[in-house]
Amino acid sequence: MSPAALWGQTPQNRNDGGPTTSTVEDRNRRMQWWHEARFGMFIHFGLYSVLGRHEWAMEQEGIPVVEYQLLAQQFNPKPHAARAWAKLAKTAGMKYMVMTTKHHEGFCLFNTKLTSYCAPKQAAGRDLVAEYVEAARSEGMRFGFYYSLMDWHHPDGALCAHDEAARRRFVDYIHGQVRELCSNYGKVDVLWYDVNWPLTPEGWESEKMNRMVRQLQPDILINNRSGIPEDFTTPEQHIQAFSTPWESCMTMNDSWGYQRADDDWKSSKTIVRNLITCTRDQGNYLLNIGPKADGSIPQPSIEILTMVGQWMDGHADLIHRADPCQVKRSEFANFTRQRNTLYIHAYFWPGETLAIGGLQQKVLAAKMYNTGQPVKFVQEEFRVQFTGLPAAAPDPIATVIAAECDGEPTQDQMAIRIHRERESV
């Protein structure tokens, strides 16, 4: 994964078009899992779990070739410990994985024939991309492949810029790799490519790469960030919608890979909410763990994902099928939708009354979602309050409140302000 800003390439400005080698209804076909599944577990790991201060080690601190391949020679998980991955991202209410296959490091988990600098040839001896698979698999998860273009290990990985030979070589081993992800592991469900520095598509030659991902993986999903749109847009550790496919990744902390003095930590409370913005304006929530060295989670990961799973058990439906949802405004609350009812998440509880203001729909019933016991409701003009609720929220995640109403509900707050102009002349 990639900072924030990386050479002037920031989320917010690289390509969200719509797709190119394919119609949009077989787009649609395509991404119907994906649409319903609206939540995932990103998976970092790879050399620099060892090191466990950045992903971005080798960069940042400047660490020789020479001097951080010598990782490899440590980097050995115990066996199968993505089983752990897959049963933690099922408890969380997750539906899809995404792992690195190869980061910025050029370090692959997988099993290539284009490099001796991968694990199945180093201290692991193993596949580990074949046993997230299986891992996957046995949990009933969808599973996708991060691959980076950027390779800071071979060494064309800079000179491939200015130089036609190097450019040639690397391209055709970025493209053999690719190649290898899409056609030794069965179907998979995801291409997420990551830092397309730095070539330009033509350079990279992404157009040809991706008709060859689609010839072998026919149904699989690819991300913008080989250059060109393709399937989907990726807004990073901000949530940002876009009027065709997106998805926001973030880190639990502040970190991608294991990072053992990050301690700031989200709370269950915190991607909870995110996990409802990005689900009521039809975006998906993709949120990282970082793996030790050994393949273990974080002790807080654990513990956070697992109480956002509590949440999910109890309100799955509203993220897995909910519909777009124009209601926005509120300092304490979130908002879902399916049909005419709006689902009123509740992250800070106000109190025995919850009021919102600019509802243009009439409320017709009302009620706890989780018990079903009925809430009365009082509606003015520019305002709806639901009154006689417990002083103390019942749920400390997200407490939600069904609100049926006679039409899609949607908001305008303008209309407040205006009546309140008119009043004051």
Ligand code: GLC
Second form
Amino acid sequence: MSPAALWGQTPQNRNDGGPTTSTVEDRNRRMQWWHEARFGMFIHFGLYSVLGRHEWAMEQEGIPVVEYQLLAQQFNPKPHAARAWAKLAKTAGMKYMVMTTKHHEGFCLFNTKLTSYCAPKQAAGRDLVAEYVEAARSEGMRFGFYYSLMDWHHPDGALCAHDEAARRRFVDYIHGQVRELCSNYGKVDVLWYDVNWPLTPEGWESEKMNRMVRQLQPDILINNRSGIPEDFTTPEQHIQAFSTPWESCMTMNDSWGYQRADDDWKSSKTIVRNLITCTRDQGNYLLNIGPKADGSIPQPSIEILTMVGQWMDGHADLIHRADPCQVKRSEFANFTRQRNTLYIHAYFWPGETLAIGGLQQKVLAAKMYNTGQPVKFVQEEFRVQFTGLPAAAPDPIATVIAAECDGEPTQDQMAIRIHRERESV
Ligand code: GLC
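Okay, that is the form predicted alone; can I get the form predicted in complex with ligand GLC now?
Zooming out: every chain and molecule, the one shown earlier first.
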């Protein structure tokens, strides 16, 4: 039997997104909200939040399972802590959330029939995923479930690599939990798998698993970490554009889970600028918080995301409704586009005159995006200068000038070099 027949699809209706999706058109339809959303909140929450030493502490400190699992008797977040997360996400201008339902440590935040190592059957005594879902919905947020395939707690989690009976038990467990997550919480928007060690996609039976997911949740978006491309790619801790849908996930400091000693916070400027870069190249930005064991959000995350939200208040439309932007070259600004309008996001304010090189189109009109105040400009063959600007940066994070052009704005840096050669002879 050919692989396509195995997947129940003919070569014609398969797409490059992987074997369990239907058509490109269907994927575009399912993903429309996600592209517009652009900016989401990642939440890493689990027993590692009690330790406060990074979510890999169990592995990296060599903590035995019997010792680590005692943390489940201490982990009892304050009721409905997730409401504050959803409110902060909304304040920051985010449109969706993705929470760890089970991280590598194996502890489940949801109610599962398949293990007692889960929040409802331990100290918390309640389903933390249900609280998260309720919180996200009440703030109008789309939501997703992060689920780690790798499991340091399950007795077959490593054995499965070289013992077929263990693999069978473990894969049944994993598929069973994914089924629970896709059955017990109503409509789920995103399934965000992580680390598929130690099996291959065939070993995980990822195709079968994802077909089941799509039967239960027809509109769900699935990431690429079950080893199949599916709907989107997930560059981690850096921004990298792909020709297929992508989402860059990133920490605000250097840890995903709560790490009390990590004070290496990114500034609100850096975060907004990263979001602008993702927007320019049509990707999403999934930015993480690592709540403390009681569910409270570390104060620096609150402050930084609140400042991000202040910038988003004035600029959300530029982020959520953007076309791909080919203009990229500048050391002091970045760019986004809507149809024929180029938005120049000035990071390092140059003073009264701001110039960009190599713009191929004629500028018809320019204005300060926030105030609507017209901006004068002079355009030469390879340079456009915006003049009469305030001496000091009106917005310390990024001041935006809107330049309406006579066609889709594009930039040609090579042309400038050729021009210079002409000038020099
Ligand atoms: C890595 C890490 C993990 C984190 C994830 C987020 O896979 O192992 O701790 O959850 O990245 O993308």
